[in-house]
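In the form predicted on its own, a lone chain appears below as C-alpha cells.
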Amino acid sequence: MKKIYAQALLLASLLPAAVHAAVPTYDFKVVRSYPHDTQAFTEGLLYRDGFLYESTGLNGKSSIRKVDLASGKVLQSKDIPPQYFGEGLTVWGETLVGLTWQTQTGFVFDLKTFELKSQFAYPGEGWGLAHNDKELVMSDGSATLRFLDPKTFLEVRRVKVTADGIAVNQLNELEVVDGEIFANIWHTNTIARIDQNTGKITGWIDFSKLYPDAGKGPNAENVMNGIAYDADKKRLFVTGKLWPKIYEVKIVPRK
C-alpha cells in the first residue's frame, strides 16, 4: 500500500487558508448519492453512456467493474492478476486503460467484454488515470502530471502541479472536468482543480463535511477517491475507498 508517512506533510502543505491564500476554495451540495460497493478499494471512476466504470486496487483483489448507478449494482466485472495492484481507470474510444500501482504496467481491455486487448509499460508508479480530447493525463503520486499518446502510451509532455509556486504532490485520482483537471491529493478530502497546460491550481475543492468516517477504517485508507464526469448532463459523482456511496455534487463558490 502506498506510503502513509507523507501524510502529515501533505495535510500542513494543503490548509487552503493559510499556505495557498490566493489559490480559491470551493464548497459543495450534495444533489443526489448512490449506493457503493464497501468492498470496492476505488482507484480510478467513469462515467459513460449511462453507466459507471470503477477500477479497484490491493493485490488479489483488483478488478475493472461496470456499475448501474441507481443501484450500486455490479453489471460486469473482470478480475486484475493478482500479482497487480489495479489503480487508475480511463475510457479512449471503445477501450478501457488502466494502470497497476508498482509493476509498471497498463491493460487496455474492450469497452463492451472487457476482453484484454494488450498492455503497455511506463516508468515510475501508476496512480490515476484520465483523458482530454487528444491525451490520457497520468498521476504517479508526485506533483508531476504526464500526458500519453493515447495509441502508443509514450509520454508526450507533462506539467508540475503548484499553488501559488509550491509544488503539490500526492496527486491521486484524476478526471477531467470541462477542460480542468480534477485530482484527488492521497489521503485528503480535498479536490484541486488544475489547468492543463500550466499545471497551476486554479482552485481548492473542500469535501471535508462529505463522509465523516473518511480516512477512520482499517490502517486509515478508507479514504477519498474516485471522481466522474457525465459531460451531457454536467453531473459530478464523487467516492472514496470503501465508502458505502457515491455523491453527486454541485460546486459552489465559498460565502
Contents of the next structure:
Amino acid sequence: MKKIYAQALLLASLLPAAVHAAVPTYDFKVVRSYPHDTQAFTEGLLYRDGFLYESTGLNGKSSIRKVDLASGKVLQSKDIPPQYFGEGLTVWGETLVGLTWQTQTGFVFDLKTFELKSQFAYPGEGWGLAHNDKELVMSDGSATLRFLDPKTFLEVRRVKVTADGIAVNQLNELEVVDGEIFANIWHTNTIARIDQNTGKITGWIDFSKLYPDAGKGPNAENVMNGIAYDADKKRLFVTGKLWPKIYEVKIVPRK
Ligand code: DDQ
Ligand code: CA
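Next up, the form predicted in complex with decylamine-N,N-dimethyl-N-oxide (DDQ), please; the one we just looked at was the form predicted on its own.
Time for the whole complex; same chain goes first.
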C-alpha cells in the first residue's frame, strides 16, 4: 500500500516535466541588426524581392510601408483611413493584402503603387496575416488559425493551435517559414512553431533576451511583433512595435 502510494507520488511529480518536454524550446542567435522606425507600431512584416513591407496599427497612425532593410528608411508609404486600426499584412502575387483589427475589413493594394484595388469583409477580428503556397492564413487573437482562399478571401479551413493538447491563444503576427507557421504570442517574447495541418505547436522560440525593453517602459504595448522571411537566402527577421531595431536571427536548439 505504502509502496503504491509512493509510486503514484513519483509519477505525479514526473508527469508535468514529461508533458512539458514534449514541446522543445529553441534559442536564437542575432546575425545582424538593422534600424527600425521607432514610430512604427508594427502589426505586419514581410520580405519580398529585397525589401521589407510593414503595416502599422493604432487608429489615425495606421499605414503600409515599403522599407529599405539596410537603412530602415521608409521608401514608400500609404496611410490607412483613421477609422481603421491596421493589422496583419501579406503579399500575394503583385498585391499586398492587409487586415484591420475590429472593423472586419481587409484591403488589397497594388504591390508597386500601393493603390487600393479592392476591399473584402471577414467575420470577427483581424490580427496576423501570412500565406503559404495556396492559402492566406490569419489569426484573430484566439487559438484558431483560419486559412483563406487568396482570390475570394473566404475561409477554406481552420486549425486549432495546441501545445500538448492545450489550446494556445493570443496568436498574433505570422509568417510561413519553410512550411511551418511561426506566430508571435501577443505580449510575450515567444514565437510558436506550428504545424500547418494539425495546429500542433512543435517548438517554442524564446526571444526573451533579444530586446530587454520589450513590453516595458512608458508604453507597455511595445511588444515583440513582426516576423519576415527571405526564403531564397533563408534569412529570418523579427522586430516589435516601436522597436529601434529589426533583427536577422538564426534559430538554434537550446543547449
Ligand atoms: N492587436 O494588435 C493585438 C490586435 C491589438 C493591439 C492593441 C494595442 C492597443 C494599444 C493602445 C496603446 C496606445 C498607445
Ligand atoms: Ca509576417
